[in-house]
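Here's a solo chain for you in structure tokens, the form predicted on its own.
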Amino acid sequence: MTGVTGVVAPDPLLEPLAVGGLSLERRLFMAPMAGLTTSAFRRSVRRWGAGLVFTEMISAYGVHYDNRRTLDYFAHGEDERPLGFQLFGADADVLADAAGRAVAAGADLVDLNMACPVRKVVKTGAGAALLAEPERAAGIIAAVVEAVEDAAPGRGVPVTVKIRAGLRDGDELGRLTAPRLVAAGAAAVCIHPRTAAQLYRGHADHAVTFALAAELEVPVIASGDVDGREAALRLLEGGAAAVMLARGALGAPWLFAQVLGAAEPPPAEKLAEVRRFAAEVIADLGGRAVGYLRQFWPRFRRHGALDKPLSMRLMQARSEAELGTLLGL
């Protein structure tokens, strides 16, 4: 960006940000998404500029009770860091135990999900349901902060929280609950300013984000409808400390580079990323890669990385060997 004097101003997305004791090099993050933000996915968006990535949403109960499949979500490589582990649950003691174990496994940040609107999560009292119980939510934050400090004394691993604007239109539960979460020890608040009732419909109301940023003393991270550089800069100008890309980056990991000011890559470069991503998914997941990658082929096609015939053949593939042949791996 160039000012009126012709001097190039620093890019606000590339300014460092401190979240508790964690120092981040840029203010553009990848949001945690259940079933999507696997290790290979995290490496992919890191290659294109994501400054912080997250695990999928991990059940604190699964960790607490040593569920093997749940503990697999802890697996990660050094090239994914800095890395946040996102946990969900409704019991403070269980979440505290899971958070301590996440830190022992290498988490650079522990994020608590108080935003998920999915019925099977909300009906257990977890996710967005916690916004209706601010005392319980604050107690969870306090217990997790203590557990993280005990697990990693001196490391300064921050505990953050993701919230929604509320449960339904007009209740303002996000704005009302957030100060209590910060008072309990949350080092940052990420807000997706839709209500739980909206799910992912309609538009994110970032007037809520800006009001929260003006009120809280910790960084407020904006998520929702960030579809390009202009939207990201507008959120920073409104007071957000950082922004998260979410579903808009599915099938387009290069969106991170574009938000940071780069040109859209040519189709050949996009295809090279698809091949590398698919190869890493196959190496990580084996036979499960086929089902996982089916979520991505139409999106890669939509974003110009695959043509229609190849996309359709990939959708019909039945084995990782077939995927490898089609992609020339």
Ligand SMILES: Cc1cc2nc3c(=O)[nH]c(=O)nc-3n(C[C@H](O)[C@H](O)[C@H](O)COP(=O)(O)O)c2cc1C
The other form holds:
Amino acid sequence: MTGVTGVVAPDPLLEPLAVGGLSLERRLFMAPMAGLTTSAFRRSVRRWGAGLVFTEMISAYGVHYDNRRTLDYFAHGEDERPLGFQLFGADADVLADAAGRAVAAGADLVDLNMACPVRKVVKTGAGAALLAEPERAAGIIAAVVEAVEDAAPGRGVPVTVKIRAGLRDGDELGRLTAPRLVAAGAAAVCIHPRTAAQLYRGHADHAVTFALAAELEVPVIASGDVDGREAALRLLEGGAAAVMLARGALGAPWLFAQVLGAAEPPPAEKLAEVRRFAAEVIADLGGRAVGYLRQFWPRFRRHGALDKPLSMRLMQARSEAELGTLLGL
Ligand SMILES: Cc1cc2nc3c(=O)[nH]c(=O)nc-3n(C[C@H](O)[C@H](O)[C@H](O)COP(=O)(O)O)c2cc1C
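Switching forms now, from the form predicted on its own to the form predicted together with the named molecule, please provide the structure.
What follows is the entire complex, opening with the chain shown before.
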């Protein structure tokens, strides 16, 4: 970006950001997404410039009770770091135990989910339900901050929280609850300013993000409808400390590079990324790769990485060996 004086303006997305004791190189992150942000996915978006990635949300109960499938979510590569582990639950002691174990397993940051609107989660008192219980929510933050400090004394591993604008339109529970979460020790607040009742429909109301950023002493990280560089810069200008990509980066991991100012990669480069991602998914997930990758083929096609015949054949593939043959792996 060259101004009239010929001076190159610094890119606000490339300014370092401290979250608690964690130093981040840039202000563009990948949001946690259940069923999607696997280790291979996180490595893929890191290659294109994501400054921080998150695990899918992980059940604190599953960790606490040593559920093997849950503990599989802890697996990660060094090339993903910095890596945030996102936990969900409703009980302070269970979450504190899970958070300590997440840090011992390599988490650079622990994020607590107080945003998930899914019925199965909310009816247990977890996710967005906690926005209506500020006392309990603050108690959870305090217990988790203590457990994380015990697990990694002096390292300053931050505990952050992801919230929604509220449960339903007009209740403003996000804005009302967030200051208490910060007072209890949250090192940053990630906000997805839709209400839980909205699920993923309509638009994110970032007026809520800006109001929180003006009010809170800690970084406010914005999530919702970031589809390109312009949207990301607008959020930083409004006061967000960092922004997260979510649905926009599905089938388009190169969106990170584009938001950071790079040109759209040519189709051959996109296909090379698809092949690498698929190979890593197959190596990590084995037979489960087929179902997981089906979520991506139509998106890769939409984003110009696959042509129609190949994406249709990939969609119909029934084994990881068949996928490998189709992709020439
Ligand atoms: C399929 C799906 C799964 C998601 N899973 C999670 C999750 O596990 N934890 C979380 O905090 N947010 C989750 N989210 C919310 C995203 O992190 C993000 O805040 C939201 O999609 C808004 O951003 P977008 O409009 O850019 O997609 C999920 C969203 C989708 C669509």
